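Quick heads-up: it's one chain on its own, the form predicted on its own, in structure tokens.
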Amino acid sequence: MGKNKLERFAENDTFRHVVQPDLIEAREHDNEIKGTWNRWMFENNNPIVVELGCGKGEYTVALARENRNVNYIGVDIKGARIWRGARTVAEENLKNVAFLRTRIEFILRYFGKNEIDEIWITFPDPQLKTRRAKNRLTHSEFLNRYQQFLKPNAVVHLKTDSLFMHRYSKMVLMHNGIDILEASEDIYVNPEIDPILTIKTTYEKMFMSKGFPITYLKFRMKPNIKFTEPEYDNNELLQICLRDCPADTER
């Protein structure tokens, strides 16, 4: 591990609005700080908004600049991307933010019931081999999650480079009859763009210049729902989700 990591994994240390726990207990019992966000880390009572594989918390750290009435949490496993948006909170000494180190398939143990108002999933890995569908953050097995921490009818949105990951799952929310409220192959030819998609991050602005559309997908949760998959088979939903997406066959 380089000299440059462990420096930022201890800084992480120091910055309260960080939460790392132990992985290793959060396969066997809940975080105290579950339930006690607005408490014990922003001391409000502000709506709170999660982005999902926050990386380097540039989304996270742009959206609480423009809502300072609202509470933000990134969440990504990777120590190091997260002290950089750790590291400008500080430095701009923003008391609507926070960050959680932690494997997304673990949020259970990190958020309560009715805790969250509104998630942010931005550029997920597509997981495009069949064997590693379940990690894609729209799985249905993710989504059964969310509903257990979201309030009753939460928005949620998903912000991708990959029409795979888009397409995937707008077909897992219509299976499941969940309402879409925005849906784009490709944000940037609207010329009335809301100006929060206009947010670009390293990632964002890396696909682009490759050529990848940006997608966007706005949708609501409908309570009281137990989500499956779409009556394909692993390889034919990938089959039926690739055509016409180039960018994503060349990953």
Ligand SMILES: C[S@@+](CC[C@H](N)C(=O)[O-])C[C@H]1O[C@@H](n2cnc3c(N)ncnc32)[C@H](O)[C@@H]1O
Given for the second form:
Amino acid sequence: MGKNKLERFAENDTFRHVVQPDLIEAREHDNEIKGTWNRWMFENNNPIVVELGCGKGEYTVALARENRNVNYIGVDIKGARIWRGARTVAEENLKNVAFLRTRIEFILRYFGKNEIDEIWITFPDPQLKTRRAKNRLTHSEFLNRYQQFLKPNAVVHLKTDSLFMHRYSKMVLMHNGIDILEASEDIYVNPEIDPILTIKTTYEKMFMSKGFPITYLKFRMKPNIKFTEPEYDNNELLQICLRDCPADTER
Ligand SMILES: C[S@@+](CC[C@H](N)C(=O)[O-])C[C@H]1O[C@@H](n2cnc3c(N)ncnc32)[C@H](O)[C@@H]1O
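Mind giving me the form predicted in complex with the named molecule, seeing as the form predicted on its own was just shown?
The complete assembly is shown below, putting the previous chain first.
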């Protein structure tokens, strides 16, 4: 029988590769792991890739299996989900994976300047409601946070089933003069799709089964810019980004 939530939380505590800080403490102080992931967690100087909102860590684990000389950190607030990935890492004895349980809003408490090489954002909630717009993981306030721990010119990947999220993110990037390296509103129509994009998470499988196209955006961060939002209110953004795709609002 599968483990219940409390058993998963308890097992997470036994894994050296799961960092579960005190969430109240994180609001006030930097965590001691900040700036020391390579030295303390991975014991090497390999590049570090972070997956934000990793859920069960499927992308993190799949990428880590393929690239043993790269370190991966899956970040999510839900400990029971992280447990699934952490358990697989323990079973397969993968040395290049760690998980961090935190709200991404507090990410600067855990990662230091230039500590991270790349970000994956996989199937984030598009947060369609106006009052939740700031929770979008590509909102300018999040991009400003990412910039503070990413190496200059680092690459960010966004894979999502939400055409709104894809188009909104593109607008934010273009508004801020960011180089978009790749953009697709339906990755599986490309017969030469990069195998890295064919890793399927729990949410991807679920959304594909409902007929949503899977989109992808890849962009390069620019050092020293202060990201701002495009000058539209949320209703205008919804109208622009949801043109020809009302299905997004029915999720
Ligand atoms: C729709 S799920 C996608 C999970 C996984 N990436 C997948 O594709 O299966 C979004 C995930 O992001 C996490 N998440 C959303 N907002 C977050 C935040 N602000 N901080 C930490 N985790 C967050 C949720 O807990 C959830 O596991």
